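Read the single chain below, which is given as structure tokens and is the form predicted alone.
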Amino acid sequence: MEERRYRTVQNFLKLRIQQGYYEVGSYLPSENGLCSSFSITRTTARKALAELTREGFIERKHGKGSIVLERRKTLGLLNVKGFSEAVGKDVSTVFLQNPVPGNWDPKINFTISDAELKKSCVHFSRLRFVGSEPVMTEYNWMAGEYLKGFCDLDFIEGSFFKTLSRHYHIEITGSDHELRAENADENKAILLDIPIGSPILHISVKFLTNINNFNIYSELYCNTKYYPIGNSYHI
């Protein structure tokens, strides 16, 4: 009974965070407040908050309460956090292809599961800038089954991950990635404003989520001459 009750409170608060009702930097109700609202014990309230802390949604601050965090779960080489936060404020993004239904692309380096291949695909691509300098092109594919209306949405604060979280309650839980050095072909050279044959870094990422058989496949091509790849990336 206690486990069901703390899960109920945990899931309620998580949903409110995902929907933006509790914004990043704001505080959740106190333990006493939760006890009163849900008619639960302090032990149950603490367990619910502990699980939210473990999942990276909040941080407990002694004497202050539970503050809502921008989720930055480390994914090996890459972190899920804002692109502007990763490289500075002078950044921008241009869609090369707005989200549209389409086909799974053979350029995806990770093996797509049979269950995903049976589903319709949604894809989009973007060019990322620092100042006036193009630094990365990204191409993304995912099954469209759980993304009703996605192609008509504006990304929340330009963030694909925030949009998934708030609109669809889809969270990134991990990733697999591969890195390789390549020479820029004509198309990538034009997009990144570099000579054909220039060295670029190609990163293939398979983002895992809390939805079974819903993964996000990304192919990134980076000009690292002036902006080396660190431990942060936003999609």
Given for the second form:
There are 2 protein chains.
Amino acid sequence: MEERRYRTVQNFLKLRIQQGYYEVGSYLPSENGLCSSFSITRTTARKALAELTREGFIERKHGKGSIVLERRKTLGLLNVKGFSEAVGKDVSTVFLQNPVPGNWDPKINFTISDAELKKSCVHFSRLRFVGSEPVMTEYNWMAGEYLKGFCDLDFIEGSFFKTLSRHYHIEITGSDHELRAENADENKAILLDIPIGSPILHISVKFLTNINNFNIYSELYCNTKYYPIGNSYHI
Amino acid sequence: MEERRYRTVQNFLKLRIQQGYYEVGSYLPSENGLCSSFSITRTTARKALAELTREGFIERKHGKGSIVLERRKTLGLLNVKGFSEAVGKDVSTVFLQNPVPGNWDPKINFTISDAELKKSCVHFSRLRFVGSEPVMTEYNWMAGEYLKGFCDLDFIEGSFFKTLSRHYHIEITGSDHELRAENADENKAILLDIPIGSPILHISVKFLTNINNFNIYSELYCNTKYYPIGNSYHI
DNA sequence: TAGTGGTCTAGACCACGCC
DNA sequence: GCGTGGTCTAGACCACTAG
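Having seen the form predicted alone, could you give me the form predicted in complex with the DNA?
Let us now look at the entire complex, which starts with that chain.
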């Protein structure tokens, strides 16, 4: 079975967005434009654009066009309230451990597939601040197979997800979370600058991607006293 | 502007689902059936069914039909892992406070609109168990205006959301969450049968509905030691 | 007024599930 | 084989946005 025509158009546009050819805030070609370029009818063009909408890449505006979105905002992920999405906020990140080849860690709270375990693992960890206050430590693991050169790469605008999208065309397609309230151990207490035993929010995340058997495993530890974790979901 | 034809069909089917006329697990009329019944073309019938799919009421199965879903599973809400969705699990709920007229509580972590504040408030609270272990206390507030007779009602299968849907055709259309790790105060410690000061997960929720200015505000306190909170999101 | 997306019709052919 | 949903064409009219 050959590829659906709407998928051809959808993937063509998606690639151009990932490459930055269509920048965030700019408009895609109109439906009629796509009809001409690809020799398709509006139904098919609209289906392609509907799929990109569903995936969170664009928003359709009646009378104007299809505008390219900052995708992270549409993904329904848990976020430190007023953290990365806040404009003008004094947020920053430091690496505790730059990306390096490493081992799958038993700290990971999800089941790692055999296919992943057989591959080598890449690890990095970060400490994230609002102003001068540390609010979250973050530990990440993933199979290195698809990330040639990743350890020598700078993150695009400090964003791991943007880097995956731009350089590797890897997109997040879903995530599973587990949430726990815990007491901070000595290590976390020092990093987050709180007393040992303070309550912290432990979030285990498994990010699924468009690549089979390539998932990203993250363990997050948050001081929610002043910056709670937020999440929004709308039909 | 008159109502779109696909919306007519969509709302017709939605009402029948809410009323239980089409039960969970059963099939809606086929596309061609809807075309005949409503004198529309397949494009329009498919649009109606696509909307119901997006809203989480049905799932479309190639070669079979449109099957009615248990909607809560598709809503992307935070759940106690292995709690309400687990089959055969020994889960139960007791009311700490049956639904009663009450006052808007300052404990609510979200901003309540003036329109809501002007209305009377209905409150209830529950304690939820897995086996004999209490894992979550739950406090709920909402404007009573649309809930005539609610305080005298039994919940359908113990579910607040099912009751809202069946009796009042009120559906959840979204939710905002705020998550905090806290220490249990004496009251929560007793209810959850844990030492005072134990870390607990405090979840503040604002549920949005299909009715303007009718939101449900919930404050949840969870012992996540053995039953973490889970959440799944997939494109 | 021109261009955009939103709705809708009336067909056609294909792929999947089931008897 | 037959009914189901999935894809696609070729048109039409309408509603929104902007110059």
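Residue numbers count along the first chain shown, from 1. Here the structure is a predicted model, which is why all the values come from computation and not from measurement. Here the rigid core means the biggest group of C-alpha atoms that line up within 1.5 Å when the two forms are laid on top of each other.
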For a quick test of reading the superposition: does L201 move by 2 Å or more at the CA between these two forms, rigid core aligned?
no
